[in-house]
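Presented as structure tokens, the chain that follows is alone, the form predicted on its own.
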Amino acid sequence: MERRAAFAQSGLPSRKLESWRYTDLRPLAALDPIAAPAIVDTTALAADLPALSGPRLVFVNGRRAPALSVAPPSDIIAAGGFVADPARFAALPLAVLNAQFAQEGAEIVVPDRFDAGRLTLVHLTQAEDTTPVFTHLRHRIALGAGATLTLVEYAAGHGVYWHNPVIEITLAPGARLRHIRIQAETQESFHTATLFVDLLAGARYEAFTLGLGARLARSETHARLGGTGAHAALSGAQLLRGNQHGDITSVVAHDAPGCTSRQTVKNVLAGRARGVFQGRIEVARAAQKTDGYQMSQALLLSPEAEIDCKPELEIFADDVKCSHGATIGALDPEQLFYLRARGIPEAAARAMLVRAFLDEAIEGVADGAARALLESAIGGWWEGA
């Protein structure tokens, strides 16, 4: 009764609002899940972990998983039980429902001028049964002034459930985190993920979303650029087929001068597959000399696949330089022909004229293991697709 009493009071979005016009949850509201059950033996899942070395932070069925765990260096404190005061995101209904079921997470600090190399944190989920499960994790993540970190994020699973992770950055003066994250849930499964980022000065996020599972996913960022000369460039690519549901959603808060912003979304979309894209930058009135750009493109495999790109612009200052644009198309069959004159087969030709139009999107990972694992996860897709 204290679930069905939680969601009846914050609810889950309904396509009233203009932030979920083209997404819709009421797939999610039928499946009525449940918490997820604690797994005992988490080593049989070792299988499900992404191949990267070095330490990782492994949760499954929203519950730290020691045994399969790698720990970070002694300069990181890795803590758990994060919780953050819900009122921030009274506004969010999926962030509100996260307080209030969330189970376990991390908090991640990294010290002033520390170097932390890469961590991966990653999120399984198990449904054993017939039963859809529900996880609910929160993590903090605050590198110090002048610190760095490259971080992975995995998430895939087995059965029916829905996963509703918020995360929420910190990044003091001149720190710079690389964002990598890799969306793998099931077909059956249901991903809505929350992200916060709040910058300071000379801060630099640099981040990329591949999205490839999931009968319904989301992924919404919202980022503050407080500090002069901030950075953030969200970068992110879905692929999906069949009945899959993307949506990418981002809102930049350009709060102080001199700050730029990038997005870069693809879409490749096959069978009756449907993505989403909604950008909005925000340039408040002293945030003079704001640089912010974005750009969707999407390529249709399927005359029934469909995309709905949302781009927006609020602007209050007046020294400002903010573009966006959208490209939808197909693949050009010129291309093709050529590929196919050259003795190259069919599907092959099409995988190497999908994988030039994603190039821009994922050129920005410089983390070399974790672009292997990207490219893994493309040709895997492309196989089943």
The other form holds:
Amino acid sequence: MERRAAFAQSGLPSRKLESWRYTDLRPLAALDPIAAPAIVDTTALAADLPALSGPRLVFVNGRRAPALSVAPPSDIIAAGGFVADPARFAALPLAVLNAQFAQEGAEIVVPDRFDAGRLTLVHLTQAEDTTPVFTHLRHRIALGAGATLTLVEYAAGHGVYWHNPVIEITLAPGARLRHIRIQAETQESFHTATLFVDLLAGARYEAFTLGLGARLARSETHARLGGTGAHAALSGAQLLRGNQHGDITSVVAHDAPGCTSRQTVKNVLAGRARGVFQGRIEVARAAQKTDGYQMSQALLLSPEAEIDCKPELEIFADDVKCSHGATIGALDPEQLFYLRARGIPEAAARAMLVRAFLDEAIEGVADGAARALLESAIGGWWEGA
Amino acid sequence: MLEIRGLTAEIDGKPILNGIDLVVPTGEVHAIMGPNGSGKSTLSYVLAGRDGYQVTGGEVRLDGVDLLALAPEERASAGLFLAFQYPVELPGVGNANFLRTALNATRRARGESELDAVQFLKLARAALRDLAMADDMLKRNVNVGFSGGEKKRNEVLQMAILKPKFAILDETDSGLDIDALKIVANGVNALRRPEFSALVITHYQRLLDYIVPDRVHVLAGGRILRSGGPELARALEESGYAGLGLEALGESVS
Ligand SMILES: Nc1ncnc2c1ncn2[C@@H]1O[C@H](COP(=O)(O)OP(=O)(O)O)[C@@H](O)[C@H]1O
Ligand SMILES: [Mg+2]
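The structure above corresponds to the form predicted on its own; please provide the structure of the form predicted together with its partner chain.
Every component of the complex follows; first up is the chain already shown.
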């Protein structure tokens, strides 16, 4: 009871906040969820795990699920303890809520120059009856100098719930993190994820985020390029239908000279779905020779689908190359006819063209198994159509 | 056998086809010639089932099947193939994936088994070799960055792989040099057999030196104005449409 009261008081961000203008969390407030209870026997959830071999850290209802996990190499510490630091996130109400409620999370620390291969991080949330539940996980991922890791993050669940994870990532000089995220929550759920990525000199962060699930989703990334020559790529795609609302928000702060950032976001919107893209590139005075690029493209598959795009550049350095753009379009009838004239049924032809639209954003995903998982998630999207 | 009877069609209320009667018996290759704007591409699009055309009368049957009642993909699996005058670019769609998807969709519709990647590649490589095309053609995105000639050859490659029973080639020869033209013609001739027929739309007699048609039809103003043997194409080449008393029918071919 105490937790529920706290939730109500804490105040979810309202649309009066500039960064929440396009995403209305009142349906989430109305949900009035309770803290997700522990699931005693998690083995029945094995069927929900993504088909990826190798080490896997699984969390069920915000708690570690050792029965479903596969231990990573012992060099990588994967413990649960962390200290929440709400001060850092004061301006971000969802991160504040997370700090208030989160009790667990993964702590992944890759030592200097260690190639940690691929690690999968799974969040499953299960509402056992009709009472909506919430989970707040707080993960910390730190790569030492020159270390590399491919992290595949996967979120799914059952029933009505709110999943509000926060992930803090720090990349030491020359470290490289490839981060593939698949959000496949239930169609009744809410998913709001906040990522903080700090990059030091020469570090590389290469993310691809796929959003398919949730009634309302927001993926918010704050990347700070704090060392010379760092590189951040924040690609993503969201495929939405029905009444789904999906919001991809990012702030890329160029704080050091000679850094590059790339962002290509693809929105595929069917039914009455609504997509939001907010992208902001901030270039500090010291960040000379910044090279920033950002593109949001939307493919509207129905006349009722909508997209709101808000690209922003804030530049205080004088020698920079920054560009951004947004496009909105429909499937090209000429292309559709060409495929159909070759015997490809209309539904398959549409799927091919949508997949082609996503190609540019996906092609950077290097890990073959992760890519196959993405392909099958995208392929499966059509089955719900 | 393709039977077109009394076919009339409009675009946005503007009549383009004004009563086409044309029969191509099984095993024959017919040519259609005609001035620009006479309705040749419109006819091929109407046969293939493209949106935006209103068929206001007449009928089209392929071996007795009412083509106009079918979706474009059903026409394709019924054995119809259109080599586009302007092949469409598909960024993000690999040519191999495109060809295999098309072939397997067609095979499935015909009740044949699908080909796996290895079987397909073998078949595609053989077809490429026959058309003097490089293997890397399969890796490129469909028609993206292709030269005009490569696009036309890619159409013929698709035809060679899908093996239609009725092919329409809409100015597949336009913009080709003589070597490319021979390759295209060989591609069509390789398909010639008693159960294959084709409608070859062209501006030039030149192509018909290599694909010798059984009949030649002159289309003008959305109607077939004259039909004859291969000599009709030569007469057109020599004297133009005016020489045939067709001067009132729009711009000439030259
Ligand atoms: N999409 C269109 N909208 C309006 N008119 C068209 C369209 N396509 C073709 N036409 C007209 O239809 C006539 C026939 O065109 P087309 O079939 O392309 O001729 P051809 O292939 O013989 O050169 C022309 O007058 C052309 O302007
Ligand atoms: Mg034409």
